[in-house]
Amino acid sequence: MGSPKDDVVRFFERSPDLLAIADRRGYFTCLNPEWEAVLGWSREELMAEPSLNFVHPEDVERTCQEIARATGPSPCTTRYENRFRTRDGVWRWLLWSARWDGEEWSSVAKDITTRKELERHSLHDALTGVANRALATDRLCAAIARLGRSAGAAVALLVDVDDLTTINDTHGHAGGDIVLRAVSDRLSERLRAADTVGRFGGDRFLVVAEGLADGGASGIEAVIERVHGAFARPIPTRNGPVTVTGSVGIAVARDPGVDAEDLLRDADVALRRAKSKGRGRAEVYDAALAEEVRHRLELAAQLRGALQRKELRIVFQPLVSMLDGAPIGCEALLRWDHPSRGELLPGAFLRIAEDDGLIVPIGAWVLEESCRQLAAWRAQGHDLWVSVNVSARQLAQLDFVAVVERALRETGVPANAICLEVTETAVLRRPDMARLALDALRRLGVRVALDDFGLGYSSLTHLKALPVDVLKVDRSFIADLVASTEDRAVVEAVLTLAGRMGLTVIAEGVETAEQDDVLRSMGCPVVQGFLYGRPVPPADVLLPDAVLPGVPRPSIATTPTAA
């Protein structure tokens, strides 16, 4: 049986674990065969030069902060991690405990590389490499803590790529993950070290901003303009370079008592602000917001009823033939009567019927109650058809097809009479299903107008490949056509391009005589505008056999030409 001392050289020889002992300056001067096995250097070469040469460069300072902690007036036995370079370059992951004793370090570290990795992989999205959505959380959590500790703010951004989905109709869905995986990395370098990256999921990323010593003020517009950098360039795809944009929301914490679920929820809201003012914006959280989001909530609990109270309408506008100057049909307009704030326009409320669903009961009603309409005209024998606009979560429903088909049955409207606007982005939000749905429309008979055209950059290349019969001139080119060649150019060349695809044009947001002049010398067809009447009552709408009012009647009208 072996003496004590030697018990203990085997337990130093044979331990699974790195022990060490070094000396005030840091030099190793004792360690067991298991270094050479885990680092691949013989213990010769690691006694040669100061141990903190083999840690990894970020880990020195947080290293030496432990020392000079466990060597104070109070030494004590610390334990910290730090990485440590290997033989061949790689770098291990060590756990360190080790206690001064006044003369000597006496440690031991374990090589917890493999469980660093499988965290890495349970709190890192395996896309971009960046935080997860829980790491992102936690860090802001920890950030909003800090701020009990220190002055400044916590600054929660969130970071929505634009239009991903278009992105990965054109480029395919290896081109988007390429644009996503570049986007996080140029997040990454371009902010600081202390602050987090990490994706959400989908097109959304959180950027955590903390330590901003001046409350925020210039310090946000310096974090925002390091993420709109990350932007600044086109991003290579097999396809070719692409160019994205970033919308950002902010939100800002300056009390530890903020809940971090609540500031996300504020930077959301700003997200959704900045996204609804175009590509590219940023907007930071304020009273203001939140007296919109209250405004918002409240409009859509009313909303929800408003059709049941029979408190929403129609209105009609004309589509007039360039030709004859009469009417060959009309595009129907929502109205809602609302109880205590008067008539309220699409664009105070539709946005919301589209995030709540809403639309989907609303756009059936408007298609039925149109189709109701149209059959009313079409028997006192005026020869019309009606334009519905249609969103993108209609749409995107499974038996919105049977919707339009029972509209027409039932009201014993022809399906050519009818036609259907959709955006572009509509379609394209999910363009296969939008697709599907399109053709089977084109199968009943229904027209198809895409609105908005020249809006979408992608318009022209999935204009070939959309069943479409009817291309509505966005009313942002006809505003400037009479001062701007650049709109004029736009205008001529839709009008061409749609006399070759067999489509008809209509030019909306005609309001001057001269704006009517340049689309008349242009060869428009079809017109509609405030210039040719506005939105009013069925029983006020001009009918066929009538004349406008100061507008010559040529012999020959012009009505919609299916591709």
Ligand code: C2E
Contents of the next structure:
Amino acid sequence: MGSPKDDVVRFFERSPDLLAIADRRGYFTCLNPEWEAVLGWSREELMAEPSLNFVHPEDVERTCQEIARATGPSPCTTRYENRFRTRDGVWRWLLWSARWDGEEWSSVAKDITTRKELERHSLHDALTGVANRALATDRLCAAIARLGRSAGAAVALLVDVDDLTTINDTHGHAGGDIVLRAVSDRLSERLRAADTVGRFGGDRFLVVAEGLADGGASGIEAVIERVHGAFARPIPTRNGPVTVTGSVGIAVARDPGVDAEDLLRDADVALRRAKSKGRGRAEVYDAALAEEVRHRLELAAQLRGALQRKELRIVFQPLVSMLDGAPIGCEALLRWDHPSRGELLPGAFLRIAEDDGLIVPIGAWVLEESCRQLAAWRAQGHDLWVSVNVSARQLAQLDFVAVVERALRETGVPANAICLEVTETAVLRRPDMARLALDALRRLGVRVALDDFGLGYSSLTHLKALPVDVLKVDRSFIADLVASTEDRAVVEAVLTLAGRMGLTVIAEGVETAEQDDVLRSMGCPVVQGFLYGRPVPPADVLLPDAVLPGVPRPSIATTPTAA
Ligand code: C2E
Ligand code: MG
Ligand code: MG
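The form predicted in complex with this ligand is what I need now, so please give it after the form predicted on its own.
And the full complex, kicking off with our chain again.
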């Protein structure tokens, strides 16, 4: 038995907790030996610098707040958690209980790292490994809170696997588990790293996506597409592949005042509405936006059957030579005769077709149909070429060149009578990929035009490396050609550049005689626009005179006469 003072010292020396005294500047002034055992630093090292230097950067702010809150004229106790760096560079979680007596801090800290790790495990769903309900809801709250700091929107998507009970019945619970695991894996793969996928139990998942630029319909639609994409391929199970669909209910948060529980309830309402309409549907809870998203999804669904129902057709607009005002070719432009809305221009549905991938089969059809029409015209003796628009998505298809080749073979149209128009921006998005495809098309013998040229002006430098034959000056430059000296300078520069590179230039959107005069004086070789003819059905197309077989016609791709 020692003196009471010896007892205190013995307790201090042997305590399994971390005992510390710190001054008001945050320097430790007294530490028990346990610190050395837990963190690996010597006590001298720990006392040599402000204790905050050992705290995890993410925890510093919170720690400072806790300390500031308690540091006053009167004694006060505070409890908080933070991570401390060990000598080995790993982090240990400490739970602090600290008392401020007006002069200095007396603290007890416990190493709670093991408990924290267990907690982390309890935040994840055991079956699928994604966040569990608690963690996913927490992430949703955090995403909403961040809305205050940045513009944009966050969305909560509740995703329900349709007919999981049927799957359980026919494939057993093991089969159901495989499906749930595959769905959560695919959701996690398809979403961005910053997004959260959580399982809400049963057949229900929560997806939290944030940073949607303006919370507009297209951003939300893109998330829906990604979620639906997770269900696109059948899931292999021991009893063979299972096809599953998912229903989606979406709620959008645009300001940090939104309550996460309210948002989830809205998403649930939307989900129930989606389920009531059948499987694999998505509904948005947001009056105005819901309407727009619904409209786009509906249009996409209708577009899917439009080809079979023969609602798509092609109109042709003449391309006219400046030499003699004669048509030398025409551009194929897509039209959709919508059953209830009447004729739709590409602007109303092309984006949807692009996003959805529908542009691939539709584009292939446009190509075939254009070749077929061209073959018919050529059989009547009209010597002309047809320009066909190709979207970025088509160009990125590995078999695109094969599709072109087949259309040529089946219709017997010579490759050099087809010009494929790709937009400058499509090429710029993936220059290397585009180059490969364009090179292969070139080898095939088809011509390539850069459409809407001038809008992505940076590409002048890329141009030299690109295998193109024609530049189509965007119509925005032609619109102001007469009034704007700048636009005139751009067109002149394009003509000069093209002349040097041996490319043909086509000016788009020529509407007035004045524009025509300016272009003629600049030596623009080919024009297209309402002045010469609107896009019309094949029967109404202004064709070059029929020529007798064997009588040669001037080459189609006239090189510009401008220097
Ligand atoms: P684009 O390839 O630049 O086609 C020219 C567009 O300008 C056409 O619009 C045409 O009608 C319009 N236009 C022609 N001359 C004039 C004019 O003098 N004044 C005005 N204001 N406009 C004129 P359209 O048919 O609505 O097509 C819009 C765009 O949709 C096309 O622009 C093209 O990028 C795209 N597109 C059309 N058909 C297809 C297709 O089959 N596949 C793909 N991928 N895209 C297509
Ligand atoms: Mg075009
Ligand atoms: Mg264009």
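Numbering follows the first chain given and starts at 1. Just so you know, these numbers come straight off a predicted model, no measurement behind them. Each form is matched to the other, and the largest set of C-alpha atoms that superpose within 1.5 Å is called the rigid core.
For this session: Taking the rigid core as the superposition reference, indicate whether the CA of Arg378 shifts 2 angstroms or more between these two forms.
Result: False for Arg378: its C-alpha shift is below 2 Å.
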